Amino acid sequence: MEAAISFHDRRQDLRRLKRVVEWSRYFAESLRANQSQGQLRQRGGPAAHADASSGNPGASENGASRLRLDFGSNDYLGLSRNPAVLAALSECFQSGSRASPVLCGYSSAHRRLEAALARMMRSEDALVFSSGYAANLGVIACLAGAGDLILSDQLNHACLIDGCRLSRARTQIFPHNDVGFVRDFLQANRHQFERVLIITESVFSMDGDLADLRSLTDLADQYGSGLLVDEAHATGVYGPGGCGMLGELGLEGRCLAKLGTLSKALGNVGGYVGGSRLLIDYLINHCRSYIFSTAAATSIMYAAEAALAEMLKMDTERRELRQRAMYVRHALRQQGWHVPLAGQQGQPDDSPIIPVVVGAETVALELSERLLQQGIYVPAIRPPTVPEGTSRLRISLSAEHDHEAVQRLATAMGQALGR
């Protein structure tokens, strides 16, 4: 009997070992394919070795620091290291929130931040999520379902795409910024669907270009559709007080929901949505990524509230940031780099996200490494983040980059091109 049990145990062990080997082989083969295609990723890249104590993003693994200009961050106003924001963290009575916001995880700090965000967006109310990804994915999946239609821009962020997939609505991807396609599709098909959502970013995360929000807003009104605008990369940079592109164009009251993040210009982490009080109450009761997730950390609410107060006052920094963006774009085009236009319908070409499209993954990686050797970090962006054949360097400017910094970047880019 003992021998039989022992034999049975050995067979079970062999089966388990076989499964482990099969999974390991699958993982290894997939990673080799990533490597051969120039798409292997690591956590953080070179910036992961930053010396946090000194704030120097150029420290090497062994602790020896060297000057590095970081053009990979989305911290457009430098608020992640702002003294007022850091001081606000010390005022918090706890680090985490301990529970879902519909249980005991919601505090007065959450309410204060949501009220401030609503004022900034000129919305009736706002709702804060633990991440921007959770906000976008959850809101879309909550607002659309079977029998509904979603029209989503081809270059929308992964969290928007995943929200569309999770919703079970029919999703029609429209060619990037092709308002004519949206118009024709709605004219031919609107009558088939109960509810329709049109989803776009206002400033696209990898191309840095601007959506045609005026035309999309008009179409949403004409065809009884809800417009969802992700302002993640516009907040802090565009509009009065940094309220975003909808505010810059005077369109705040004409969209169903304004989506945003605390993790870019506001220098923290988390996501939010702004809209009518009815919308927010509906999300509190139906949005799964809000109901079934621990509330955003209380300490972050303190820091984000301080960051928002600082952001509203930074008109000079916003103006200078956009001016430097135009300078860098012009300088790189003069050198011969392919830098797509950002503006729509007479809007200025001043987005601080500056893509330098080079095509092949290997070229983007080589250029990024060449710049890094000069103490300048510009990340290489490759598929699947961007379409095949459009690998690029993605330059992100910040208010912390003065004229000397952007001049040094332009000089290094010219040298990388052999000029």
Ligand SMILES: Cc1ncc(COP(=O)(O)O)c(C=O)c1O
The other form holds:
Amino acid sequence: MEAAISFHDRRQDLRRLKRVVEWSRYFAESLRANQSQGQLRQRGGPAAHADASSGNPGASENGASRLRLDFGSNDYLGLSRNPAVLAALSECFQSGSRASPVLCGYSSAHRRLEAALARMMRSEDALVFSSGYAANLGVIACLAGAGDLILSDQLNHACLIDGCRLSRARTQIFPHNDVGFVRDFLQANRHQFERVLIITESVFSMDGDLADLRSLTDLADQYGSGLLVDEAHATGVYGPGGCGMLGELGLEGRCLAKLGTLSKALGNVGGYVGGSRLLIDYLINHCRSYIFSTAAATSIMYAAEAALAEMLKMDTERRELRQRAMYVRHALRQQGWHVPLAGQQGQPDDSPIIPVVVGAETVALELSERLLQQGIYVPAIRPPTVPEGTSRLRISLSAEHDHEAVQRLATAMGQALGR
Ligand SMILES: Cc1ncc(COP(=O)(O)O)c(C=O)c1O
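Moving from the form predicted on its own to the form predicted in complex with the ligand:
Below is the whole assembly, all chains and molecules, this chain first.
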């Protein structure tokens, strides 16, 4: 009997081992394919090794890291290290929220932040999520469903794409910023669908260019559709008090849902949506990534509320940031780099996300490494984050970069071209 059991056990062990080998082979083959295409990713990048206490964005002067200047973060106003924000953290009565917001995870700190965000967006109400990804995924998936239509810009962020997929609505991707396509499609097909959502970013994350929000808003009105705008990269940078591009253009009241994150200019982590009180009540009752997830950390509510108060006051920093962005764009184009325009039809060319499109993954990686050798971190962005053949360096400016820092960047980019 004992022998029989051990024979059975050994067979089970062998089967388990075979499965481990099969999975390992599958993982290794996938990673080899990533590597051979120049698309292998790692956690952190060089900034992970920098001294977080140095006060310089991602910088270290102690020789332990080669990094002196970080052009990879989305901390557009440097608020992740702002003293008032750090002080607010120390006033917090608990770190985590301990439960879903529809149970006991929602506190007065959550309410205060939501009220402040709603005021900033000129919305009736707002709802905070534990990440921008969770906000976008959940909101889209519960605003549209089978029998509905979503029109989504070709360059929308992965979480917007995933939200469309999860919704089970018919999703029509439109060529980047092609308002004519949206108009024609709605004219021909609007009648077939009950509800229609048009989804765009206001500042695109990997190209730094601006959507034509006026035209999209007009089309949404004309064809009885809802407009959903992701302001992740516009908040803090555009609009009065940094309220975003909808605010800059005076379109806040004509948008069904305004999405944003606490993780870019607000220097923390988390996401939010602004809209009518009815929309927010609907989301509280239907949005699965809100209901079935622990509420955003209470400590983050404290820090984000303080960051938001700081952000509203930073018009000078915003203006200087955008001026420096224009300076860098101009300098790089003069050197011969391909830096696509951020704005069309009279829109400004001043977004702090500056793509330097080089084409091949290997070229982007090599350039990034060459800059790093001079202590400058600029990440290489490769497919699938951007379309094949459009690998790039993505320069991300912050108000913490002074004129000297952007000059050093421009000089290093010139040297990388051999100029
Ligand atoms: C346009 C856009 N939307 C949403 C997100 C997701 O936000 P979060 O990082 O807060 O999850 C990102 C993140 O990079 C983004 O670029």
